[in-house]
Structure formats: C-alpha cells, structure tokens
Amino acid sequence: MPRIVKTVCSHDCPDACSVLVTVEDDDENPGGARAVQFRGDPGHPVTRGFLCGKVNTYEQTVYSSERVLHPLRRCGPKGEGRFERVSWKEAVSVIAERINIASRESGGESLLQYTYAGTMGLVNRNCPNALFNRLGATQLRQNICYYGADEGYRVTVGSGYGVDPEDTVHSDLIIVWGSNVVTTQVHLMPFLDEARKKGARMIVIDPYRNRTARVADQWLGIRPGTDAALALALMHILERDGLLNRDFIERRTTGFKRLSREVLPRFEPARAAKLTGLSEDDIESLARELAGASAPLIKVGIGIGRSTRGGGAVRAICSLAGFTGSYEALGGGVQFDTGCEFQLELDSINRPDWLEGEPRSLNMTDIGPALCDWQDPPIRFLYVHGTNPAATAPLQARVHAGLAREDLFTVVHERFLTDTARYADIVLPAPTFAEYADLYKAYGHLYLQYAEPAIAPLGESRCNLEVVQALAKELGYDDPWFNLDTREHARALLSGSHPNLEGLDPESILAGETTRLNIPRKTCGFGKRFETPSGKLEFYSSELEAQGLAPLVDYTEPAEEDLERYPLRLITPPAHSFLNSSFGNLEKARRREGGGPFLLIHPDDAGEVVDGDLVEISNRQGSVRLSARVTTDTNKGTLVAEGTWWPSHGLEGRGINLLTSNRLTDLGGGSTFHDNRVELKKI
C-alpha cells in the first residue's frame, strides 16, 4: 500500500522545499521500500504544492545507475576514475591511518576538510567540522558563494531579513536586480506574480536576458560590475528632482550629506549611461518609477556580489532603497537573504571549543594554489564532501593539478563519481536527502523543518554523521558527542535563547511540523531599526573606515589590464537544470541544457561566428571550447556561459572555471566568478 513521507530538499537553494515522497513496497527487495514520486507539499506556506524541475523527478537521481553505493578504493591513475570495491571497515581503517600519518609527520594543519552546501541539513553539513577541529586541521573559509554581497548588505543595513518573501505580494514595483528568480528561487515567483496581478510592474536588471527577464515587463541589460554606478545615478536623480524621502533620510540614515556632496554629483545620468550601457532615458524612467511607488521592492541576487566591486554594488542598492524610504513600507525595501534569522546553537555541532591554538585558514577560492604550492606543511590529507571543486572552484587547471598529486591522500564522500571523486584515493557512498534525517533552515523563507528518511539508504551509503562517528571511533576518540544521533544533535541546535526561537516547541519541530520563526507577519524587517553600529542605514560606514576601506558608498571604474588582448567580459550564471554542479551528471538535465556547454555571444561580437560554431575563449589561465549561440539576449561585450558543467562533459575535459580567477571582492573576500576578461575566436 503506498504511503506518503514528508521530507525536505537538501540542495543549496533558498527555498528549502517541503517534499512529499510516495513510498511503495519494493517487490525486488523484500521488506524494503521504494520512492516512486516526489512532489511539493501543498501545506508548506512557500513550497505550496510544487517543486522545481530538478527535484520533481528526483527518483531519477535516487535510483540512477551511476550512484556510488559502496566504498571504493582507487586502482588506477588519479583522475582516471578506476576503483575497486572495499568494505566500510577497510575504508575507515585506511582513512584513519592516513590521518594519523599526516598528523604525526606534518601536524594537524596538513589535514584539510573541503566542503560546502551539498547538503543544507544542519547536522550533516556541519558535524564534520567537529572532527576536523579535534584534529587541529587547516580551517576553511567558505567564501565561494555569497561573501561579497553579504558584506555589502551587512555594513549598510545590518543583519536582518529585510522583506519577508511572503510579504512581497504587497509590493507595487518589483526590481529584480542580478537574480534569475525563475531558475534559482522559483518559489518566490508566485508571490511576485500575485503582486503583479494587483498592478505591480516587474523590471529585471541583469547583464543578460535570463528566464526571469523573459517574463518581466522590462529588461535592463546592464554591463557586468557597474550596478553601483546605476544605483548612484538613480540616487542622483531622486535628489536632483526632489523625489527622495527626506523624512526617512533624516530620521533613519547617517552620512547622507557627505554622500550628496562628495559622490552623487559625479553620477549624472549621462555618465552613468556610458558606464552601464543603459540609455539615459531608461535610467531617468526607472528613477521616476521608484519615486512613484509606495512600496518598491528590490530583490537583490547573490550574483551581483561575484565581481571585483560586488560588495560596493550591494551597498549602493541598499542605499538606493534608503532614498525612497521603502524599508518602512510593507512589501518594500530590499529582499536578500533570510538565513541570518535562524539563530540556532551551531557551536554544539561545530565544537569550536575542541580547536586548540589558531590553525591557518584557507579561502575556498584558493584550493588550487593551496594544493599545488602550500608548504610548511603541505596539504597531505584532503576530505571533500558537499562540493565538487574539480568543477566549481576557480583556477581549475591548478585544482586538477593539485588533486593529481600522488603524495596527497584524498577522500571524497559523494553520491556520484564526480570529477573530484575521480581523483580520490577512497570514495565513500553518500545518501540522497530521501535517505537520512536532518534539521533544515532556509535562506528564502522563515520556516524551520525536520525531516525523517523516506526510504532506507541505498546500498551501503552513509550520511556524514555516521562517517564522522566511524572515523572518530577508529581514531580512538570516545567523547559522548560522537555517540549522539541526528535527533539529539538537532535538539541541541534548537536549544538557543534567541528571541526568534522564543515560543518554538523543539519537539513539535522534531515531529516534522513546519514551524515559522518567532517573527511577526506583515512586519517590515527594518521597519524599526537597522542592525548596524549606529542603528541606522549607513551611507557612511565607520566600520569600513577603521578597516582602511572606503567608508562612503561609491563606484570607481576598475583598472582593467590587457583590454586589447582580452576585450570581452565573461559571466557564468546558473543553468536552469543544474544546481551548481549537482544534477550535471544526469543525461536528462544535460539534454535540457542543450546537450553540451554553450556560449551566448552578441551579434556585434560574433564576427563570422554563427549559431552552432565551435568557439574558443581564453585568458591567462587557459582556454575552453564551447558551442556558439549568437543572440541579443546578452549585451555587446558580454559573453555568457550558463551552468557549471562537469569538465568531463566539456570539450577536451575542460570546464568554464578554467578561466575564472581566485581574485576576491572589494568587501568580504568573496569570489569573483562574474568578472573575467577573455578573448574569443572561431575554431
């Protein structure tokens, strides 16, 4: 008899969907069960009964013939992907032995855990940190995704959710700035659509006409990295024409006079048009629309932060919303990230108290140079889970060279033989989200969820917690922490006393009840106070000044090198059918994305290139070949390569991140995946 089990999608997405899995008895496996359907939970206030195209056929992922179902040991050259099956006992014994050898001979810093959000489950994502803290390993700074945008937001308006996604229905103007919502946060779209039905216009500001821009009322194709110049020009016009909210500015901001005197005069519309590639008319019109709206919403995407001046861009956009005073309007202001509101007791799972001294740290973007160049000590043991650096990290050639070192022992905990796993000495089988329990927060809504497994783990797959417990036992650690199960760890995470958790019942959450944080509905996130040192929106940041950084919101043109040799800018936004590198192994997903990597090229940049031609783009890091699509969906001077295709699915085994650098953002030290100079030629 079929039964329904509620679980949660673990993939790195703002929506953290509640998923209903239909489970049937498995005739081929007596006593077992099989997941036959995945659908959205209609009772969840944000999931609302539907899933994205990546997950609504998730049974294809769960039962893929390519799943890694048993521990594997390398039996061929690194990178070739030749393995033999071994037992869990043997795999754990070998891993512990190599940890002990590296620690004894080179110290704890020769060990590195390299991880990101392959699972968003709070227990399984974080529990390996405790083990590697106990080992004194090199620490990991997870800056590969959002750090630039997040820091720009934080130093301007502070930590806070800004606009509850459910309140966006009250917006009367929607500006989606640097975010492809249809692809990366599809469960926000019904709320935006409801606002549009009430009369709100939706304008997309993005370097290319993505799926969200195609369904918008207007697309403004801005040059990559010039977002701050546009925001400052809009502020210039609002002040010039007396359209700004002076009452709000006087009550709730600091630094306005200096901004008005020292910065805004430089951003007249004519100059901004030259910088951004937009027309003066479009800039003037957008300023008037902002001024005329009572609750204008700016949906800010993480992608804005992935350029050299990305943090400053988000600062400027948050400041623009301050000029309109929209932070006090229901449905108005900036909608960025709700994750900061889940004030859970993460120390109980990370165990920072086990870390002795101050081991060195690694920025995720520097994994290639670290593996190739670091000495005193070199990285000798690498444990990878929840990420695929051979595909997703910048300086890809160096990453592959580092992973190929014979003196590096690499363990990869994965569901599939990714490009990274093909370099591993040991591959451990990981479960899908349908196969393990965990506690989930979100960064696109305000609900906590706990999920039990829908089915038993396939093959011999084990979740992170089970692997950590097995390794700890083999290493001789007997702390009671290593004996706690997922539910006990989750209960500890929920034990905090933050006001957002007040009144929440941990046992109800652990029973699977979708639970909203203690945040009132229909309340403006920054309606009363900005979480900054001054308690106000800061056009001028004393904190940045103390760090030796520019304290005023501003934009300066970057000092570009080798423009004649590398005249085109390359951006690498998400593909609709992939999630970072997840799902890239599925033939169905690759087919939906055109069958192979492609490059969007504006007709003015194409020369003799026509659709389907093979082209090569190159810079100092190397060269990559892709199929050409000549289109006005991108701007002159901007090339677009959608999706993190696995290098093994690209031409000549090369992925797009061969061309991306490890340069960091102006604020926060984030990655700059959308800030690459290249040249283009037809093959």
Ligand SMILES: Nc1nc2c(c(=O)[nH]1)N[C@H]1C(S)=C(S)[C@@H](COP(=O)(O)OP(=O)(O)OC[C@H]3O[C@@H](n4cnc5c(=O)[nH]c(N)nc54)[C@H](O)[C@@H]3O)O[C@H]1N2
Contents of the next structure:
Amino acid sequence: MPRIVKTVCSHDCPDACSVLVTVEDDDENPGGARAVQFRGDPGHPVTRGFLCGKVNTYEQTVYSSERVLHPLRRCGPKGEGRFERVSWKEAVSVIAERINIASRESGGESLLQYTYAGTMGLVNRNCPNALFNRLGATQLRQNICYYGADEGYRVTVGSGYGVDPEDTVHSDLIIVWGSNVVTTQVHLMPFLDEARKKGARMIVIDPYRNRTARVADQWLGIRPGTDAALALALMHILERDGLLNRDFIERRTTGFKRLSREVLPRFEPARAAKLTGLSEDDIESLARELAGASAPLIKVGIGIGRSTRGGGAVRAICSLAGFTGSYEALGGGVQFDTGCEFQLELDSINRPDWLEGEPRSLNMTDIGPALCDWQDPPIRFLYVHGTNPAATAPLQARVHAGLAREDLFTVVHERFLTDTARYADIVLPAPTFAEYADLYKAYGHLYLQYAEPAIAPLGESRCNLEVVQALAKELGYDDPWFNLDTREHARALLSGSHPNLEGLDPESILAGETTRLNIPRKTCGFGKRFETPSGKLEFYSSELEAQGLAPLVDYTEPAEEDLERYPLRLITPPAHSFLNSSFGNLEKARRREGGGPFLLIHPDDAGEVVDGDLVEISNRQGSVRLSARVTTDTNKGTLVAEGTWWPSHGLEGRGINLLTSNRLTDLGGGSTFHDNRVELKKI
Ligand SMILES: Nc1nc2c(c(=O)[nH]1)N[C@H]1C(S)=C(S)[C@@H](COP(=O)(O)OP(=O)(O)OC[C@H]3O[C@@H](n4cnc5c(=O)[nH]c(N)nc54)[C@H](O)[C@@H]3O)O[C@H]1N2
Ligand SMILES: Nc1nc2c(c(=O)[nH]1)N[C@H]1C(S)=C(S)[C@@H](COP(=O)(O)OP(=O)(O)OC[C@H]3O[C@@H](n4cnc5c(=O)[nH]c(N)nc54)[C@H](O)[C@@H]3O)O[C@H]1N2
Ligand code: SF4
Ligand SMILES: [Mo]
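Could you output the structure for the form predicted together with the named molecule, given that the previous block was the form predicted alone?
Every chain and every other molecule in the complex is listed next, the one we just looked at coming first.
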C-alpha cells in the first residue's frame, strides 16, 4: 500500500520546502520500500503544494545509477576517478589512522574540514564541527556565499528578517534588486504575484534579463557593481524634490545630515547614469515611483553582494528604504534573509567548548592557495562534505592542483562521484534527504520542520551524524555526546530561550509539525528598534569607523588594472536547473540548461561572433571555452555565464571558476563570483 511521508528538502535554497514523498513496497526488494513521487506539501504556508523543477522529479536523483553506494578507496592517480570498493570498517580505520598520523606529526592544524550547505539539515550539516573542534583542526570561515551582502545589511539595519515573505502580498511596488527570484527562491513568487494582481508593479534591477526580469513589468539593466551609485542617486532625488519621509528619518536613523552634506551632492542623476549605465529618465522615474508607493518592497538578493562593492551595495539599498520610511509599512521595506530569526542552541551541536586554544582559520574562498601553499603545517588531511569545491570554489586551477597533491590525504563524503570526489583517497557514500532524519530552518520563511526518513538509506550510505559517530569511536572518543541520535540533537537545538522560540512545543516539532517561529504575522521584522549599536538605521556607522572603514554610505569606483587587456565584466549567476553544482550530473538537467556551458554576449561586444560559435574567455588565471549566445538580454560590457557546471562537463575539463578569484568584498570578507574581468575571443 502506498503511504505518504512528510519530509523537508535539504538543498541550499531559501525555501526549505515541506515535501510529501509517496512510498511504495519495493517489488525487487522484499520488505523494502521505494520512493516513487515527490510533491510539495499543500499544508505548508510557503511551499503551497508545489516544488521546483529540480526536486519534483527527485526520484531520479535518489535512484540515479550514478549514486555512490559503498565506501571506495582510490586505486588510480588522483583525479582520474578509479576506485575499488572497501568495507565501512576498513574505510573508517584508514581514515582514523591518517588523522592520527597527521595530528601526531604536524599538529591538529594540519587537519581541515571543508564543508558547506550540501545539506541544510541542522544536525547533519553541523555535527562534524564538533569532531573537528575536538581534533583542534584548522577552522573554516564559511565566506563563500552571503558574507558580503549580509554585512552590508547588518551594519545598516542590524539583524532581523525585515519583511515576512508572506506579508509581501501587501506591497504596492516591488523592486527585485539583484535577485533571480524565479530561479533561486521560487516560493516567493506566488506572494509577489498576489501583490501584482492587486496592482503592484514589479521592476527588476539586474545586469542581465534573468528569468525574473522576463516576467517583470520593467528590467533595468544596471552595470554590475554600481548599485550603491544608483541607490544614492535615488536618495539624492528624493531629497532634492522633498519626497523623503522626514518623520521616519528623524525618529529612526542616524547620520542623515552628514550623508546629505558629504555624499548625496556627488550623486546627481547625470553622474549616476554614467556610472550605472542606466538612463537619467529611468533613474528619475524610479525615484518618483518609490516616493509614490505606500509600501514599496525591495527584494534584495544574496548574489548582488558578490562583488568588490557588494557589501556597500546592500548597505546603500537598505539606506534608500530608510529615505521612504517603508520599513514601517506592512509589506514594505527590505526582504533579504530570514535565517537570522532561528535562534537555536547551535553550540549544542557545534561544541565550541571542545576547541582548545585558537587554531588558525581558512576563508573557504582560499581553499586552492591553502592546499597548494600553506606551510607550518601544510594541510595533510582534508575531509570534504556537503560541498564540491572542484566545481564551486574560485581559483579552480589551484583547487585542482591542491587536491592532486600526493602528500594530501582526502576523504570526500558524497552522494555522487563529483569532480571533488574523484580526487579523494577515500569516498564515503552519503544519503539523499529522503533517507535520513533532520531538523530544518529556512532562509526564505519563518517555519521550522523536523523530517523523518521516507525510505532506508540506499546501499551502504550513511548520514553525516553516523559517520561522525563511527570516526569518533575509532579515534577513541567516548564523550556521551557521540551517542546522541538525531532526535536528541534536535531537541537540544530547540532548547534555547530566545523569544522567537517561546511557546514552541519541541515534541510537536519532532512529530513533524510545520511550526512557525514565535513571530506574529503582519509585524515588521525590525520591531520598534533596529538591532544596530544606536538602535537606529545607520547611514553613519560608528562600527565601520572603528574598523577603519568609511562610516558613511557611499560609492567609489574600484580601481581596476588592465582594463584595456580585460575590458569585459563576467558575472556567473546560478542556473535554473542546478542547485550550485548539485543536479549538474543529471543529463536531463544539463539538457534543460542548453546541453553545455554557454555565454551571453551583447551584440556590441560580439564582433564576429554569432550565436552558437565557440568562444574563449580568459584572464590571468586561465581560459574557458563556451558556446556563444548573442543577445540584448545582457548589457554591453557584461558577459553572463549561468551555472556552476561541473568542470568535467565543460570543454577540456574546465569550469567557470577557473576565472573567478579569491578577492573579498568591501564589507564582511565575502566571495566575489560576479566580479571578474576577462577578454573574449572567437575560436
Ligand atoms: N535554481 C537555483 N536556486 C538556487 C541556487 C542555484 O544554484 N540554483 N543557489 C542557491 C544559493 S546557494 C544561493 S546563495 C541563492 C542565491 O540567489 P540570489 O540571491 O538570487 O543570488 P544570485 O542568483 O547569485 O544573484 C542574483 C542576481 O544578482 C545579479 N547580479 C550579479 N551581480 C549584480 C550586481 O552587481 N548588481 C545587481 N543589481 N545584480 C547583480 C545576478 O545577475 C542574478 O540575476 O540561491 C539559491 N537558490
Ligand atoms: N562561479 C560561481 N561559483 C559559485 C557561485 C556562483 O554564483 N558562481 N555560488 C557560490 C555559492 S552562493 C555557494 S553557496 C557555493 C555552493 O557550492 P557547494 O557548497 O559546492 O554546493 P553544491 O555544488 O550544491 O554541492 C553540495 C554537495 O553536497 C552533497 N551533499 C548533499 N547532501 C549531503 C549530505 O547529507 N552529506 C554529505 N556529506 N554531502 C551531501 C551534494 O551531493 C553536493 O555534491 O557555490 C559558490 N560558487
Ligand atoms: S530546491 Fe528549493 S524550491 Fe526546490 S524543493 Fe528544495 S527547497 Fe523547494
Ligand atoms: Mo549560496
């Protein structure tokens, strides 16, 4: 008899969908069960009964013939991907031995755990941190994704979710600014559509006509990295024309006078038009629309932060919303990320108390140089889980060179033989989310949910928690923490006393109830005060001043070398059918993305190049070949390569991150995947 199991999608996506899996008896495997269908849970207020195209046929991922189902040991050169099957017992014993040798000879810092959000399950994502803290390993600063945007937001308006995504239906003007909602946060769309049905216009500000721009009322094709200049010009106009919300500015902001005196005069619309590539008319009318709306909403993406001025861009956008005072209007203000509201007891799973001393730390974006160059001690043991750096980390040539080091022992815990796993000495099989239990928060809504496995783990795959337990046992750690099961860890995570958790019933959460944080509907995410040092929205930040950074919201053009040689800007946003590099192994997903990596080129930049031509883009780091699409969907001067395709699916085994760098953002020290200078030539 088919039955339905309610679970949660574990992928690194804001929506954290509640998923209904239909499970049937498995004819080929008596007593076993098979997941035959994945559907969105109609009972979840944000999932609303649908899943994205990546997960609504998830049985193809779960039962893919490419799944890694047994521990493997390398039996060919690194990177070639030749492995032989070994038992779990043997794999665990070899790994523990290698950890012991490296620690004894070179100290704990010669060990590195390299991980990101392959699973968003709070227990499985985080539990390896405890083990590596105990081992005194090099610490990982996980700056690959949101640090730039987040810091721009935090120093301006503090922590806080801003607008509840469900309240965006009350907005009367939607500006999607550096976010491809249709692709990267599709469950926000029905709410925005509801607002549009009631009359809200939707404007997309993005260097290319992404899928969201295609369904919007207007696309403003901004020059990448210049968003702060646009936001400041809009503030300039609002002030010039007396359209700002003086009452809000007086009550709830700091630094207005200095901003108005020292910065805004430099951002007259004509200058901003030159900087941003937009027309003066477009800038003027956007300002008028903003001033005329009663609840203007700005949906800010994370991607906009991934450039040299990315933190400052988000800071300026949050400041702009202060000029209209839209934070106090239901449905208005800035919608960025709700993750900060889930104030769980993360120390219970991370165990920072097990860390002795202060081991050195690594920026995720420096993994290539760290593996290649670090000494005293060099990284000797690398444990990778929930991430695929051979595809998704910058400085790809160095990442691959580092992974190929013969004196590095690498373990990769994976669902598939990714380009990273091909370099491993030992590959351990990981389950899909249908196969393990975990507790999930979200970064695109305010609901918690606990998920039970829908089916048993395939083959010999084991979830992260089980691997940590097996390794701890082999290493001789007997702390009772290592015996806790998923449910016990989840209960500890829920045991916090933060007001957002007040009144929540852990037992009902553990029984699988979709549970909203203790945050009433229809309230502004910033409440009566902003969580900044002054309690106000800070146009002027003394915190930035103390760090030696420019305290006022501002924009300056970054100095760039060699513009003549590398005149084009390359941005590399996500593909619709992949999730970072996940799903990139599925032929069907690659077909939907056009069959292979491609590059959007404006006709004015194309020269001789016509649609379908093979082109090469290069910079000092190397060159990548892709197929050309000549189109006015991107701006003159901006090239767009969608998707972190697996390098092994690119031409000559090269991926787009061969051209991206480890340069950091102005604020927060985040990644800069959308900030690259290249030259283009036809092959
Ligand atoms: N289908 C799908 N969904 C995903 C992902 C995926 O790979 N595929 N990835 C997930 C992850 S890990 C994350 S972090 C989020 C990211 O999701 P988003 O926050 O949407 O971030 P990005 O898609 O990187 O960038 C959003 C948009 O910013 C634009 N952009 C780039 N530079 C600039 C700029 O300087 N100014 C402006 N105005 N816009 C700019 C890009 O062209 C892109 O259209 O999505 C998640 N969801
Ligand atoms: N050029 C360019 N590069 C980018 C970006 C970009 O926009 N452009 N985006 C950046 C961003 S925002 C991010 S967040 C990073 C993300 O990049 P990654 O962290 O590399 O994310 P994925 O490529 O999805 O890889 C996650 C891996 O985790 C594995 N996995 C899934 N579940 C489990 C599990 O339970 N256990 C274990 N052990 N493994 C599991 C999956 O099989 C998958 O291979 O990429 C960054 N790289
Ligand atoms: S990837 Fe995102 S949209 Fe798709 S099912 Fe998972 S959480 Fe939902
Ligand atoms: Mo991300």
